[in-house]
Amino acid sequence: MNICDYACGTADHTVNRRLFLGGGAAGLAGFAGMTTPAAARELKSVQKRMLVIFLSGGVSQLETWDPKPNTDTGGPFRAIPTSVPGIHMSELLPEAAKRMHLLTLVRGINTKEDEHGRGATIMLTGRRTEPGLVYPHVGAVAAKLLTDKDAELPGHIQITPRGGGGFNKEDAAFLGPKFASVTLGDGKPPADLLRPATLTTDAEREAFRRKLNDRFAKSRRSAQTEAYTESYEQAAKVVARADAFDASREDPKAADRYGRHDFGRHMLLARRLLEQGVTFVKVSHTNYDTHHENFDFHIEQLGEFDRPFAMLLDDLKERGMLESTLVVVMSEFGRTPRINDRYGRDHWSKAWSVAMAGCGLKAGAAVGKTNANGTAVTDREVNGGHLFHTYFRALGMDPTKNFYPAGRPVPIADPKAAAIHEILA
């Protein structure tokens, strides 16, 4: 996939394993493909999951999960019908119109934020911007709320198009960096992930490398060590675990199911990684950012996504998966339903949509309406709060409840908004 460069102008553009595989590598190979009934009951039954995939730039909600076909705003796609009566959605998305009895579509939200960065804040945090406080991702709650604390692998994974890659403590904010993203960027591995063959390890070495960071820690802690620490032990089980993050190990079938694109590539390793038990898994798409040529964009891009996020909810649903795992597709914003004289929209967060499956939702229901021509939402207005409720509140989660950095009551979710209970199984 060749990546182009955005339109706008802006600058600021668990699980134990041991408790189902038995150990060795009998069991492993057994867990890689998750085949079997049992082991799928067992991962349903003992951890809840939570994948975003972020359409980078901001996808129009009319090339997507609101067409206004045959009005000045709604462009040249045709409405089509999905697999729940009286619920359509664009011809851009066939794949995922003959899936509508597993989604939830929320097609009235208004953040009222077209800035880029401050859009995306909103959507992974659930708040707008504070001065003093900074709010953690979506991700980082996820993993603090839900990954065992035994887990083998980090509870927060991030699938970006691009190179670079890494730790990211600043998506964790107070809840510190355990619970920070691992970026892999373009889906590859972290650096250094396989150890050299010349160099061994031994329990020992290991030992006496954990006595002189305790002894360290005890006369100068601070929130450097501790990150440091977090950051070394959260590498070495990802270093013990380098399996996991090789999607070349699933069947050449799955690929050719997915795509052999990047983004394909993506969603493949992120179903993966989540049957491999990670808590939280975020993979981003880019170039929706489309003030101009908007039409062309769009047929690209969803081109691109809506076949491989088809194959996820399958596959997610015949694992007995999809009960346990809830699966966002958002944006930092929607686009204008005005077309610029560029055949192009711009950013609009009035009127827009996201769409959700799985666990704890009401699958095939839609909630939120826009009127004729998408300009304007005329039912059921939610914002970015009460999307951030209700994730939490679909994995089991009560989002009224505090976190305490500092000793300072934070709750978990904006006390202003509320879970959209409509769409809550």
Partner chain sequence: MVIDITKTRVLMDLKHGRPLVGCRFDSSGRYLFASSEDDFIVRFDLLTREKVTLAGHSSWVRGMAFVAKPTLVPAASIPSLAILGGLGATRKPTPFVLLSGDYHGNLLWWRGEEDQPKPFRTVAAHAGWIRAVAVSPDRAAVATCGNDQLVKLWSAADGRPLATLEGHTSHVYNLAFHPSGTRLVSADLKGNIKDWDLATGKLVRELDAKVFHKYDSGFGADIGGIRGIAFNAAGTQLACIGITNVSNAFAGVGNPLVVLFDLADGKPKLLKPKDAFQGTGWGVNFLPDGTVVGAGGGGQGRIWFWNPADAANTHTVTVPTNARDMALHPDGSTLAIAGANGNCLIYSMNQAPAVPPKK
The other form holds:
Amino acid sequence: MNICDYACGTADHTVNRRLFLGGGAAGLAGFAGMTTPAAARELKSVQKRMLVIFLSGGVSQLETWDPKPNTDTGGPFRAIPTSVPGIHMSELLPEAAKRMHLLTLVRGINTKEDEHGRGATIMLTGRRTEPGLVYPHVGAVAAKLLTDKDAELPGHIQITPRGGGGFNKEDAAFLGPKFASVTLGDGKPPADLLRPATLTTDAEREAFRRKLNDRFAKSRRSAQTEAYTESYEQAAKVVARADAFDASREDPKAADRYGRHDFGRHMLLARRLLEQGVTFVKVSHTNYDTHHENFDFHIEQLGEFDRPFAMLLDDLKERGMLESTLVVVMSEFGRTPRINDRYGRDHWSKAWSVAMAGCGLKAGAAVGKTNANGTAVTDREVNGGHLFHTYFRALGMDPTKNFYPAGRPVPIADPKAAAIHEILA
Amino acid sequence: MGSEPPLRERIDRQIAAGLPNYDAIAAPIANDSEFLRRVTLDLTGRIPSAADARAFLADSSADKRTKLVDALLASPEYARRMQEIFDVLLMDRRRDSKVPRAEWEKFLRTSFAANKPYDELVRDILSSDGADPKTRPAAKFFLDRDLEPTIVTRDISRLFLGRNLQCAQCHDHPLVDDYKQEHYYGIQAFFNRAFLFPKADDPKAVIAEKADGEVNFISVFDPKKAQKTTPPAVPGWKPIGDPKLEKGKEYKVPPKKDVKPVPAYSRLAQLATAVTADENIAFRRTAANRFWAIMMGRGLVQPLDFDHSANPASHPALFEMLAEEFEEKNYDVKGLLREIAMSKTYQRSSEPTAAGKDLAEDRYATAILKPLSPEQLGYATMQATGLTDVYRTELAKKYTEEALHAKLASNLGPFRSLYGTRAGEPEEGFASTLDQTLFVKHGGHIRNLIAPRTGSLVDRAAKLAEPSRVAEELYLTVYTRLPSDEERRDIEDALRGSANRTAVLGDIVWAMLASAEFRFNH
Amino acid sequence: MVIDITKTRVLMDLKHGRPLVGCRFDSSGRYLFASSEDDFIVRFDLLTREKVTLAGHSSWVRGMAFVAKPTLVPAASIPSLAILGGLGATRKPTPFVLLSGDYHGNLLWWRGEEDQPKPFRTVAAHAGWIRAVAVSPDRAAVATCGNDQLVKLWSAADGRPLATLEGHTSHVYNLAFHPSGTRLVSADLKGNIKDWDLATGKLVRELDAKVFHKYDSGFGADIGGIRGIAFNAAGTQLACIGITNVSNAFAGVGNPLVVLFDLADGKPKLLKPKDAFQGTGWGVNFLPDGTVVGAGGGGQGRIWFWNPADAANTHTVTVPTNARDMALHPDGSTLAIAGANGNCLIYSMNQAPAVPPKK
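Shown: the form predicted on its own; wanted: the form predicted together with its partner chain:
Entire complex below, previous chain first.
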């Protein structure tokens, strides 16, 4: 537990809690200061969004962004040229390779954590697991910092390969359930979003509810009762926009382009949600935990990933959304350069890669290097903290500012790290 | 002492002293309906049945509120309510790992039913090593936290000392001068020699202890990086030094492979006494503050775990008095709750006077609107829709609180999972989230509860011909009050000419359940 | 010679040093070719113990086959390796062609007997991996298959494309010519086996080996495929090997299995290892007496022997490494294993006690 850590004692941290609660904490004005309509409007006009594509299980950096062909660790695949001279990718990503000029590769990641859960924590919270302290996931932070107060749709959505939907109150941590993710299991809308068939209309009972609340509010009201009654109005707005969750309303030609498989459908849904104004969408693609037959499995999984990923980049670009949408392709970690006796690769966090795009990041660049056979970072080593800083810098926020759960200052991003400035605009 | 007025009056006096012209500004005493609903929710976690409401409203005796409070405190539902509050408080809705929930709940429930002194309850919790099956349930606090030092230290300080020392782990607290790094490690030193035996992930693990080991810490602010240590100590009090033991006699049972060691001197055994000792006023302060907050909706010191000199109580003299009295009365929980419940301060209406409208809630001029806890909301919904009464009728002669609870428990699940906070994290402020609202709006659970069945609210109301009587049945059942004339007319209008009376009644009940008047304790 | 499978023992341990992928004996039985993760093919001369590295591929090779005139080295004239203290082949090399297919889709032609073979022809045969290569009994045609879901036939003489057989809907893992030379079978990831008439290029029938395939919904991926395939000499049976009962695709938790088809009625028989071994079967062959021999591995390796009549696993040999491929020597009593540890292990099944080969 180091929530204050080495940054403690700086001016930002000594902000008195009462002062903050009184609205005097200047440090927060940058993102919590949507108090004036003008500021809110301005933010809306440049509303930033973020898309995380999470390749669950740990995708191989060698079969994707940092190939080492014809070395003892390289495996059987080719490295192919990309649209950016001098930068190569694995042949398993032919479509992504054609769009390298839109991408930014970070090839020097060392997260020093080879366990799935803790690796995911590092990548999604920008911090290592600490007993007794839970940090909000990147999606919750993005939703908190970027979502317009008047937004009708939830700001933090994740699309999982299958399973139930629901509301995951864990991942917002101290930011509160408002910013917790809504999970669309297999891309299906949230539970109870759609009005049940037996309920033909709820106009009358809603009118009655409002009448009861109005009467109650005449003599008794508090911020909490207001928030409660308001939540029904907000829910009604989400229900009215249930279409936003329905990718089948997209052009069938788009569905063909993305691919008629689950991940294609989920990526198309992600595009739809981002277009509808959702701040943060995470799409998970399963699974890359290839302890056995790493190469066969990467052919299959990346074969599914490559095209929808490329299509989504194209669409965001074409619609002018890429400038304001940060796209990140991440995993818990990478995979061992060493190929095991079952043609597998195991967990490996010491030298791996992440791909990013959009939001003013330096496109067509690769930062960080690994050695000839990919066993160590040789240049510009970064960890989850650096990436977290970079995301929020790209999104126009200052990640060195604090949140104040229960009055205690907690920096948005790990103060031991800083943004990868070379790839920031 | 003998001539001193009862605590309830001294509370009122101190509260009144906290605001100039308090008597003129404060809300009037709540009417019977308001009081009945509020105190029933606070002390038993439920709303009264329509029959209870009718009976209480009809009772014309002068001491009916006293009788009500005594009856509620004597009821098994009181013990259940306290069990639920303290389970969430102590265990933060963690998943079970070592002590089964049922045994833990029973331990809490029987403790509160017997009105076990609160300090004794805390000593039970902080002294059980889990080895004796009879006292193992009390060890859940330690065992289900896996004795994880940062979490146990944080939670002991938060829950039993009223001070969250989490930020003092790496250095003296940056914002609170009173919270020192040595405080944090002084607490940790009580159990830094303890460990789970045979191993942490064994569901049957017990707490064992070594005879040596010190806590060491360095302040990250200290440029010299000087390493410090501390023996066990309750913050602000003299550290408890270890006795000198002859070499070779450190253990009653020396450590060996697969053998649980027993040290000649146990640091952990000092913890419970040290925390609840008379000299440690922090314990009684936070204890009294928590019971006050349960009833009043906020602590005299707020946040409840932020007791320090720069964050004074809203009513410092009252706070001190309450803590002293609680300790002097041998930590009599029911006694304290009874006095609070019978105070005018507690019994004020939640409708402010014109002058009291914009007052800060910590002046206690108007009753604070308290959102129902997940359990309260669940029980209230089941009572309001009639499920509780249906089950009660089904049980007939076999009725006991436990039997009824067993039938209701499964219906409580969705309320706990949707309205409860994150597992393993303390309850935070109120939030109304989309999933909760959709659950009420479209979810099958609420729909099924409202659906008519023999004896349920919609069923009962549908059988009444007179719209005004329908209105009475609805309002008494859901809101514990009689409808106003205007509200009677609303019901009449809604029912007039409707082809499907049951459907209309279902909609009305739904709207009432979804309303703020139902969602809050007021 | 007399084969006694219970006498199976290591005859030679040939070291390469980098993990091996595939292995084949040339038709004369003098050479063992092994392919490796370092993109090389190594040629072990069993007579001289000389090791030559064949450079030409830029990816891994699993498919290898030979074009050789059997008359030059009649099979019957090859005495047992063990009896001759190493080899029965003539010292003077007999010319032959090695064909090897790699994971970049290239099919390379080599003169296998040359001191330092170099590829003399390269055909970009498939888009993606070539997974298997076979030569027709009349030595006129070469068949290849791969991840482009195609089976292709080439002229062995000049590398001309002869035919493309379309119909598989997943990666084609293996193929084999029927001893009669009139038919070719190809087998894919999903466990579909197609039986092609070579005269017409038409699909004659399909055999169901879906027991080798599973879509692991937990991981969202397919696991399986026919990893080894062989006809018996009479052409009445077809054996396929792979992995089945997969409970965790990504950890490789499953059991090796041989499916033995009776070609008269197409009925399958399942040959299972007696032990509860977890792993993949990588190679299968028929011994001259009809015994089915399979090899494979998980953590370590195994060689299993089955009596095809009652499907009994009559004998099992533990191999100290994952056996990623198996080759049967033309003498019928010698096996080679391509080990994940970088070694080729040569096993003799000959009844005679092993005599260490002379240098």
